[in-house]
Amino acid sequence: MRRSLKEKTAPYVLLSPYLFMLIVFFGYAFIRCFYFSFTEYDLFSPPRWVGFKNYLNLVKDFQFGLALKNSLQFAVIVTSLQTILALLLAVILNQKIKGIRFFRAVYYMPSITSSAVVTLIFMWLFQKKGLINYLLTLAKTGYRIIAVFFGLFVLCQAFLVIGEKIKKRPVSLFEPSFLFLSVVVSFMATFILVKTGIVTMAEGIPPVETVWLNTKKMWPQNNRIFGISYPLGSIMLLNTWTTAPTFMLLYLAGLQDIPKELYEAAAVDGATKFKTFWYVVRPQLSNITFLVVTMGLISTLQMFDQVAIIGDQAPLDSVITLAYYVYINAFPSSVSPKIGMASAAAVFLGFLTLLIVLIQKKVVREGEGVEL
């Protein structure tokens, strides 16, 4: 009886520190903030209640609007953009060929590099006359070069298969030798066409000098309902970048552990690459696909440090976000803390992404028949 006590009693006590830190750390902290939210409080004084005051200013606050827009988009966009990415990245890297490890070591190093640094860097290459600009610049005066490239690449791909298969041999449009040939023939070929002077770089193109983060400007322009902004646009793509290899890793791990009685026997059926992929690899990761989504709906509806990061060098309105909104109403610059409102748009995101979060359950759910 006393060793089945010890068994029933053990996993609480395992559980005890994470516990602890729930209910201090965030159930505590929650029901005080839900009780800030009802309340007007700037750390010096009493709170005094207010009862929905907070609520209703924070629907008349425009800057509020631009939070939750630029969260919204940012949550939808860089969500998809990384768990495409993620996939994609898995894919290639779960191929068996030499130096694997070390291109994935490689495609993770962005997520185990320090969030700050990768931001200056970030901002050093969106300045004005920084690499993004140059590039873009090298791509507006050799767009011949780059076609004649691409070009090259695919007669030469082309001819290549179209080969293969006259000579009844079995080969996919996209085999990797043949690519790798490609790549090294069209690149050889168009070197040799510019060192002739065949073909030449586009004179008297202005060189590309866009502001990335001091700027109003969107995309589409003049559409300020779904239009972006372009610093929010450059943060996602830095989110995307740095958050993309860890989800890679799940989305691994999860390939690695699909039967290969699977494949062998989508292979006898005779099932193209494609259809493999999709009608076998794509429904054994969807558990995981889940769980990378709702992980990334999370990270980014709560996204902070980067805008914290970039600060003054992009205006507010077009980077702000609501858990950044939550930091300026309680810790302003220059005026008494917001607590009150500053609680009110904590609690608001928080039920917001709770609700997001069981939409996209039960969406999966219901089309993939999940088990949740």
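Positions refer to the first chain, counted from 1. Predicted model only: the values in this text are computed from it and were never measured. For clarity, a rigid core is taken as the largest C-alpha set superposing within 1.5 Å between two forms. Compared with the form predicted together with the partner chain:
- Relative to the superposed rigid core, the position of the CA of Ser80 differs between these two forms by less than 2 Å.
- Core-superposed comparison between these two forms: the Cα of Ser177 travels 2 Å or more.
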Contents of the next structure:
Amino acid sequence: MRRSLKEKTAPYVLLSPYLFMLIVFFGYAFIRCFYFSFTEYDLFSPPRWVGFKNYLNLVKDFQFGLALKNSLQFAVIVTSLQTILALLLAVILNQKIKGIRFFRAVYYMPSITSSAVVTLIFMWLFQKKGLINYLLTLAKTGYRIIAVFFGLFVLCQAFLVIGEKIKKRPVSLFEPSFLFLSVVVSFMATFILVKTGIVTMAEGIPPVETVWLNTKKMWPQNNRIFGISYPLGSIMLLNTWTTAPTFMLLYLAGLQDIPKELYEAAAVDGATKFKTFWYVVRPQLSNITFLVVTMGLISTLQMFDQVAIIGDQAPLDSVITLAYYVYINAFPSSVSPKIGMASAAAVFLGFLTLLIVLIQKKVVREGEGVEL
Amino acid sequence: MKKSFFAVCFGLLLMVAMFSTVSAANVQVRISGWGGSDQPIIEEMLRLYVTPAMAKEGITVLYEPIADDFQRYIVNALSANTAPDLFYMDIFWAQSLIQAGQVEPLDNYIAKSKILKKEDFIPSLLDAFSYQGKVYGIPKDFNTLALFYNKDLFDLAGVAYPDENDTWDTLAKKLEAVSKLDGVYGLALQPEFARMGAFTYAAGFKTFDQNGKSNLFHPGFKAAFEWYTGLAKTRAGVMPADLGQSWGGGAFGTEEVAACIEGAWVIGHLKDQAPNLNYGTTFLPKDPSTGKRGNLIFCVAWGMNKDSKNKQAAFKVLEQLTSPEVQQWILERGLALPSRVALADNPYFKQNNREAQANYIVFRGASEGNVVPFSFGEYGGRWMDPINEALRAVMSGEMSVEEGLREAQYRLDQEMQR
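For comparison with the form predicted alone, kindly provide the form predicted together with the partner chain.
Following is the full complex, with the preceding chain placed first.
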């Protein structure tokens, strides 16, 4: 009897430090925030009850609309991109090649680098005279050379593959040894063509000076509802690059959990690599996909640091997210804090996150038949 | 063995007791300002002047520099009741703290003081920190804008230096000529009212008209806006962000631009980052139609925490922090300009070096033409945001002047209705 009571209480005792943290720092904070969202409060004088006024003001605020749009775009695009990229990386790094541990470490690097540092580096890359524009200029002036190289490469590969096919030998279109040979041959041929002056660089091409950050331009242009602003697009790339490796690790763990027998059975049935992936690997990973997408959505909806660090380098309207909106209302420049507005926006963000995750859960559950 | 153990314990207790009586007699005053280049100078100033003077009174001064975002720090600290006894107040946001009742009015202290008198300070600066007839802050220093130019680049291009007779048009011509040099732009054009605003005031713009509204289609505002953004169309001007710099002084220090519009704060930056840069300083150019200059005053004061437990001691420290000797010393360090009237004729200004000359131009900027404090009442920084946004959009060619002003006016009207 005593023993079973002990057994019953043990989990709660073990959980208590966490529960305490949860209640104090999340539960209590959330209730306070919820209360403040119905008041006008400047941190100094006592809060004044104003009912739904803050929420109405949110709806009327132009900047809030922009923040909502940016946050949703950011969440949907980055979550999709990073999930796909993470899965791809994991599949590639799950092979048995010499030195694979090294590559795993290399691909994981972006995840452990401080996001402040990475954002700073990205700001340099995306400057008007930065590396991205330089590479684009290079590609534009050297387009003939690039075209010749790829043309030769395709020809060479086709020649080799067709040669083998004529000899009735089974060969894939992307036979690795042929790919290597084609690259070497076409590279040398292009090099000779350039040296002899038959293929030249284009002349009189002005340097690319696309402004990536300090602009409100959208892609596609003039589409105010679905258009993605250039600076936000840049942050999306940056964020995908830094978060994909973390999720790659989860996928890698999942991949290593798949029993070998399944692969063997698929091989016996004569499944191609793609079919094995689609019908064997993908369903086995659906639990992890759910986790990755959920965590991705939550973190992308709350993205804040990269907008804060980019600061004046990009116009606020084109990068503002909901989390940043909360921040600038809590600490507006040179006027008293508007804690009521900030709390209302924070509560909205909380419920929006919950709603999106619930929808996602329903979709994944129905689509994949996962039991959660 | 046991005996010696007790002896050691007793000795320790005695020492603790001694130290605690010493600290009980000593009052501690905490002061706080921003870090960066300010910090070493304030530390030295405290060591040389304030700490010795206060030691006689039994007051220790504890200095707490804040590295980043001072305004947010002080708002948080005041609301959490952990704020220092004395702290910096920028003219830009002082009013919000004063209105929130967080700053101690100083009139009663000043009335009793032998060292600190109202008439010793430049009246416009003291006014900027007065609210409903009471003084809430003692201005410690101030800044205005001046035109800094790179002498070597102008020489190289064979162009005459900018001078005080320049109008907007003649300056634009000089900038355009110097920008013919390879890899050099004319002026660093921050898309900010904190720079462009000076020109709108030169052209007769008022921040708020009689009805309390701001009219961005005022002919003066429009003219200044057109001129300023127009420079960006040629290489006569460039936004620092396009060069990967966050401010004009940064681009000036790396010689990517031939000139910039900044205050005396740029002097310290140049000393650190570009010690060999051969620069000169002159007044902002005049509006060709009004023939006047405009300028903005940036000012910082010491304010006292309303909830401070050592107000009398804090005021004694405040007297020292703004004393004539300290201001003289601060002036000579080239960080900022003194707020005391008496220091205007200081021999320091007459020295023949670029730092002293730059300081002199910045100092005189406060009395040349239409000079307006850099603050926007109850609207704060949000008043400028639509204008800054329009400046950026027009300069990067995303909008015409007309479109930019229309959008800015619309957003500003919305903001003022909130």
